[in-house]
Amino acid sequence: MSRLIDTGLEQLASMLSHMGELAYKTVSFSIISCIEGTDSHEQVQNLSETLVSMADEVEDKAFELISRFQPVASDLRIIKSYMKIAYDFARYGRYALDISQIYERLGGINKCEDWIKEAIREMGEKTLSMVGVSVKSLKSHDAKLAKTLAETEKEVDTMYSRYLDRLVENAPSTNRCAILTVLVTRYLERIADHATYIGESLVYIATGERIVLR
């Protein structure tokens, strides 16, 4: 028999699903604009602000469900996890905005050395794939898929460390490229971390198991 709270949980899941799609779009815009040297700062800023607003709406809805329906432990597990995921989606937007702000100040990486462009492109694609997996896992509550984020996050960390090492060894032609790309890679690495946080929340929702994917 359907419970009154079930409708509210479905609404909450729908809000998060939409938020996830928007978060993917925001990160994608920021990475592409940085790599290709196009200006999407205003668009990314608007999307980032929307994600923050949506995270607040998710939180409000969650507290409404708690206050109205006195959820049981399994419901509280879902509600708590959804609130954390909403926060992580908002952080996707925040780091995407940081990347676009770097472009505003320093330009894109399209004029940097080829090995730099390739390193950023590879890390950007890997990070964006993690965002996509986190959104897909949310929609299906797929704990197995969520756990795959751990290995990909290690790959992103390795890319980040390898890039910094190579940057020191092969000083780029301008300090602008060094500053620009160190900041971009750091933000990409942080987005990847938040993808694993979402994965942890999804495993908790699906199985009740608390795990660390980092």
Given for the second form:
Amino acid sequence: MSRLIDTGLEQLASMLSHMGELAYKTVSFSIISCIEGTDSHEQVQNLSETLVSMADEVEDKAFELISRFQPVASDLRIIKSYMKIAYDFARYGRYALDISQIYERLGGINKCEDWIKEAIREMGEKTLSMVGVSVKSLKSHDAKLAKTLAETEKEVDTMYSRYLDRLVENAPSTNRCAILTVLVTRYLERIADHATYIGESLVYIATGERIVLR
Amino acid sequence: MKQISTKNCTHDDLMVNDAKIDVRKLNVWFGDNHVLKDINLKIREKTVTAIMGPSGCGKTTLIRSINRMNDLINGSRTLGEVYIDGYNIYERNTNVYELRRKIGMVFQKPNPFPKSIYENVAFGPKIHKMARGKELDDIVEKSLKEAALWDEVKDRLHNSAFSLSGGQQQRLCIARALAVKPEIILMDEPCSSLDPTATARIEALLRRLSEKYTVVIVTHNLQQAARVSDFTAFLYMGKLVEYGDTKRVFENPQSELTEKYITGEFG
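Cool, the form predicted on its own is there; where's the form predicted together with its partner chain?
Full complex below, order starting with the chain above.
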């Protein structure tokens, strides 16, 4: 016999799964536009705002379940983690928006050096793959898959440091390109961090262990 | 990948040497019914320990073993040891009356004596010849204050105890238990017949009492166990399934049986 709380937990899981798909779409839109040097600000802004309001809805639903059912054990861990993950998805949206705003302010990367274009493409793809893994492991509650995010995050961190070093050693032809590179790589690095936070929440749901994947 | 250390006290961590109550290999039978099976449990001083589990799992029998109340039941048989402050209370020469003075008990339904409020609290000190006159008055006042009842009854101490509400009667029973200066207080579903307001008062009182006394509470109410206790033990079919820090038991139980019980999959 299913419990009364199960219906609420299923609703919450469905809301979060939908949010994950939207978050992936938002980040993907923003990164691809950045690599291609096109403007996606308006679309990304709409998606980002939707993510924020969905995070609020997840929080409301979670609070309702807590007040109605006083969940414990795995139920409690799921609800607590879903609230955190919803916030992480909203942060994906926010950083995606920040990246898309750079185009408005500084223009695209088309006029920057080739190594900068290549660096942003490489780091963008890696970060987007982490977002994909975080969404996939959420849907299947796959803690093992979630733990793989640790390794990819290290790679993103290494790229970030390497590109910053290169900027210092070989300044680009324009300040505009230097600032653009610093900002975009920084936002990508933050998105990768949030992917690992999601991974940590999924491990916590599955095992009750609090681990750090960064 | 780093492991964060959290307060995750397990049964083994609780197997301390300085336990106030130390239950070792305890087995209890009522006739042919083997009610408690090889229970090992160490309860720390000045903490609240909740014992939870489905009906018939042996919770009440376990706390009644701590003050030898099971001795009063025909056909009961106990094997194993229960140490209080290092002394096995099942030793043949144990003074059971002195033991029960040291260990107060509060029951499911408030059971005041058909006497005045004052006489209910004074009863224990009188029969144990602990005090009389002004000294007895002081014990009554102090006990009622500790039980958070004094302000409500100080002007009607000689009214019948039955004139009090259910929640007040239960606090009177707690005051009665405190009057004989116990070290341990056992509570068997003390709020099951009370409304939410009276329950909240008893729960707050229980937390305060744990600053001076070792409290063991049996409860069916999981949220109550989670709210009031420092440690939680889960019994199932006479066996101790899990015992540990309450936060850990309710957030991340180690046993699948505990998980199923507290999430309502059975019980």
